[in-house]
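Here you get one chain, nothing else, as structure tokens; it is the form predicted alone.
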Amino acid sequence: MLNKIISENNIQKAKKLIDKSDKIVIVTHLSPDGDALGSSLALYHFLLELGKSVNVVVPNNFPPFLKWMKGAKDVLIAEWKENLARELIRAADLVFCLDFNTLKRIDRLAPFVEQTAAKKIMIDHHPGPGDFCDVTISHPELSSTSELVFRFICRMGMFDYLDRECAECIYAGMMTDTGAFTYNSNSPYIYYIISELLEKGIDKDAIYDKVYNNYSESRIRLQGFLLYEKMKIFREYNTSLISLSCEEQKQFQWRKGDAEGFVNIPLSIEGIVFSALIREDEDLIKISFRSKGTFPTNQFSAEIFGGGGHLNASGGEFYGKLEEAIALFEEALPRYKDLLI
């Protein structure tokens, strides 16, 4: 059995917005990665059954490594449709905002989610909610949305309208977001719900096929590039950083997701408890967290790059040169060196 951890009052005033609404749009944030895919397409399939009109909006493409999930063909991209997006979230009667926490992390549809008349439930996983939505479901201590999707469901009590493609969607974003079970994923209830999923008719095995076996030849060269010419090591922090140029990306044809999981990849070296991947974007750069333990990636993030996330993976950006970053980076460490030994 789940402990019910959402609150009832929430429970049943979402299932009354989503009783009286007719159009529904799901939107989450920017860059989506599985977790953010999975839980969007997961609720999309749970809509539908519920025989609403259905809609899921992101603010720009995401990696060819999800798009084998049913309904992902269909997920409307806003930086080629922006016209298209802006009317859909206009005309909605019920906004899901799904695995962001603030306004400013679906970049160009910020204004359209703000204004638009449509009520809003937020289901999200992040520390430090906004309040910009009519109901709020926000449970960090979870390992993913996917898993508070799931759980939103059962506490409707439509487990039976959740099919198989729904499981399979949250399979993957749950699985994606603790790196295949192989960190924020101690909890039992977490396994629990995976069973459930099985029960679906889910092929656990071929999920992980399709997201990690996947990549490009040219992905698989530039990540050893990657760690044999660019991973700098600070054996004084117990820290790894990999930077990334745009020149360096072109040499490698790289492609939106070709750098996902990268960050991780020094934790496997001994010693190694904090990972940074700094990475070199047309009119930003993009900084991406990994630690071990107890150290706090979410408060480095948001004191240095204003950033924020959980406690062992969170992310910034930083508007400068690459260089500057690097140098940010490097001249911060020391004010942690507690924290990393």
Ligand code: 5GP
The other form holds:
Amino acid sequence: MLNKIISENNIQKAKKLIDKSDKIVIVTHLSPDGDALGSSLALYHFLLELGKSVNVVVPNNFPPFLKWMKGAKDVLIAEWKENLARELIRAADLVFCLDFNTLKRIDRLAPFVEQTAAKKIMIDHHPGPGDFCDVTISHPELSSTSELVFRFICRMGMFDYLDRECAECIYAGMMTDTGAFTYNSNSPYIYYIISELLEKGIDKDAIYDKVYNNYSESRIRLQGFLLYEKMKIFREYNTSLISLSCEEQKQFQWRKGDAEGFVNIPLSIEGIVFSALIREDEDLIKISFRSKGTFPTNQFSAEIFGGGGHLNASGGEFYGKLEEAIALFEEALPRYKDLLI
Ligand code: 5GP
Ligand code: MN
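Next up, the form predicted in complex with the named molecule in place of the form predicted alone?
Once more the chain from above appears, this time first in line as the rest of the complex follows.
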């Protein structure tokens, strides 16, 4: 049996809002990852089964290894169709905010969500939820927002409306947010949920294959280059840093999502507990942090780069030169020595 996590009050309020809404929009965070897209499309399939008119709207495009998900081709990418995104959110009865905790995380969609008259429901697992929704279902203790969507549907007593497509998306989100169940995944309930998803007919091995064995040749070569040429190890701080410039991305025929997962690799080196990837983008520097154990990457990210996230996985942005972001990172390390060794 699944334990009860979501409060009865939140379930009843959310159920009422769904019942009286016809036009529903689901939004998720900038640069959607497997959990963002998986949870959003899972909820999309579920709401379609209920006979609702539903749209998933994302701020910008998502990587090719997530395009196989059923419904992915119907996702509206606001970067390309901003007017339509604005209009859908304006005209909605209900907006679901999935896998993000503050409006800043949805970038260009933030003013639309802030200004719409629609009711809002947050379903998320990031610490520190903002106060911008009518119903806030926030559970940072869970593996993923996708797990939370599964629990949400079950608790509403609507498990029969969770179809195979929905189950596939939930599995993909849970899998990607736990590194294929290698971290953040000790809760026995995760495996109870997986067994339920298998009963719905998912092929979990095929999903793994579609997500993790689907890279371009140049992406694998980029990985080799970064690990051989670019990875810097700071032994005195048990830390690793990989930086990646626009020039290097061009050299390896960069496609969106190509750096996904690289930041985890140095944590497989004995003794390394903190890993950073600093990547130059067109108009900003994007930073990813991962850690093993107790090192609070989200605190580091918030204090040094104004970012945030989870204890072991977080990120931030920097506006300036790549070299400046690297210097900021390296200068900060000594101040965190006690937490790193
Ligand atoms: P990733 O490294 O995969 O881009 O992000 C890992 C996690 O860090 C995300 O799930 C999200 O919680 C958080 N994160 C990434 N970038 C940012 C950011 O710019 N600001 C904040 N507040 N959190 C971020
Ligand atoms: Mn997530």
